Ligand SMILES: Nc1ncnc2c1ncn2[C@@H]1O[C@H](COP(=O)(O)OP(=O)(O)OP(=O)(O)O)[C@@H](O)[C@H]1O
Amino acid sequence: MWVERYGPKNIKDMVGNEETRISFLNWLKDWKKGSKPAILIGPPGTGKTTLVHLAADELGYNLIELNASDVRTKDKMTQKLGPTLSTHSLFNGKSLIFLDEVDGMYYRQDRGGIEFVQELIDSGRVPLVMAANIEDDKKVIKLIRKSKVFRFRRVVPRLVELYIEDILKKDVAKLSKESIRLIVREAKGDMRAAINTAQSLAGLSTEELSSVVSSRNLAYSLKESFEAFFNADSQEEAYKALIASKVPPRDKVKIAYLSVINSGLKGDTLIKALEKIGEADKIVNMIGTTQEWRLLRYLDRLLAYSLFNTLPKGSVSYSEEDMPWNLKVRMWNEGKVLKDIGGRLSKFLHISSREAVSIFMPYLLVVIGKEKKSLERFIRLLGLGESALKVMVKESERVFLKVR
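For the sequence shown above, give one chain's structure in the form predicted in complex with the ligand.
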């Protein structure tokens, strides 16, 4: 994606927020033990995360980062950050702790996370930097009181234009002045949005472009976004692909679901993927009832970090084809039954139910053989009934198809 390939590689290559960039760099340069932490606050896509990374690079800091997708219980945080804080590591060069997106959703479900941050702040042993979009959240207000604040604003249109023009100079793509103006106007000071739109416009034919420009139908389409998501090489890339499309989160969950069920994923992989989509769906609903809309932006993170990891690369492609409802129900039930079987097996084998389904089940099925009677006996042994038998027969057929 262009945001990665053509993102700033040096603080001087960023645009906008000049004073803030300079003063943040100076803050880090002048950092002494016991200095207050820094908090960067401002709208999305203005370069908060980018600046912290580049400043750390420039001054030779080793960056240890936690963002909204990391579970921030005290235990987890100690695990990740502990080694940095021990005196031992003081000999291994300097580290900087970066808590990105401190207004994120996991942050509020913390157990002891806030206290841990508090301890970090009080200890003042390594530079601590935080970033957030909003400042009217109670927890963020608390953090602001103890920190040096660096405020980000939207990037002015002319500087957005300057940056986009510069990318276009490097790349083969050419865009008319009119398209560039459109990109800048629609971005509203968000550099991430501007670069993403430029990339999607650059991929269009002249005709498509002129129809898009006249209809102003911009941003990544769901299709573009999910294709990039399923083919991403890393979580981070997957996340960037998802946030590039500006459709309602419910639609994203739906497409993730339809693509996965139409993909031909099997057994445990399918179950895991559906579980993750189920979680995302629950969160969308929860946000709907609590009306905390700003949390929706973390949904992309959740999908990218949890769902993406369950999918073998290239195993899923974009699909918006809805299945007949009876088939959907069947897949759903099979998933549940398999989990059930795994649960019972796990007690016999002293392993997790997931391992039972994904590792042991195929071998067991081969050993049991194709005979329906033996399968029946096996199911009865597990204390399960007719529906489990049906699923097992199917699984068995699959296994023998492969064995042959």
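Now show the form predicted on its own, given that the preceding structure was the form predicted in complex with the ligand.
Shown below: the chain alone.
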């Protein structure tokens, strides 16, 4: 992708927020044991994560990075950072801990994500850098009080325009001045969004380019894009809705999957929809492996056309939930048993217990079959008892009822 191929290779190549970049670099140069951590705050696509990576490389730091919105709890953070924190090499060498998207961490509910970060802050043994998109969140406010704050602003339009023009020259790609300015205006200072949009538009035919550039749909959020897609009247309308969103292709595949599994679709319709999404996911993975980034231009069309023909209009709504509501209710009612089952499955599948229950267990049940004896053997294999068997029998009945 262009954001990876043409991203800045050193801090001097970065665009915008020059004073903030210099201040942060000086903070890292002057860091001493016991110094305050740094927190970088600003809108997405303004260079926060890029700056941390480039600064660590320039000053010879070993970067230890976690996305705090993915690893939100104290247990998960301890699991990821514990082995590193327990070694002398971390404290004797030059290592830098970077927690991205700290505004996505859990705060209460005994999850302890913020509390773990505060322990890191209080220790002051290694440089700690955090990044957040917003600062009016109570979690971020608490961290700001103990940190040195570096604020990032949206990149000014003229700098975004020059950067896009330079990328187009390097890639031997073409866009009209009008198209470039529309991209810049709609990106609203988000450099990453501008680059992703430019890459998408550069792969279109003249007719497609004219259609998209003349439309305000270019500014669609991911939610707006998929709501329009699920309610489209034609394949072409569905395609235009998808291409209007400027997010990376992998995010589109993920939202398509989450929306479908939370939709209540049943039987062949659900299976066919998941098959089409799976095909798109394979293509994204293949492109990442082969580095054939130009093939991404076909992904929106493939996903739009194949999935559109599978889904009845209006049958699916946008969803970011990683677990269907009816399964959440059952997990509340049968929480301990399902947690035990998920925990045992996760060891076999090398995934989280949540993923084991919400994603893989239904497929396993289809493979195992609905005969009680087969389920009993499976439960014994997991080392669980009668209560787990009762739950698995119920889940099996639900799964086979859906597939009919």
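Positions refer to the first chain, counted from 1. Here the structure is a predicted model, which means the values were calculated and not measured. Take the two forms, superpose them, and find the largest set of C-alpha atoms that agree within 1.5 Å; that set is the rigid core.
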Pro43 C-alpha moves between the two forms by 2 Å or more, core aligned: no
Threshold 2 Å Cα movement between the two forms at Ser23, rigid core reference: no
Large Cα shift (2 Å or above) at Val155 between the two forms, core-fitted: no
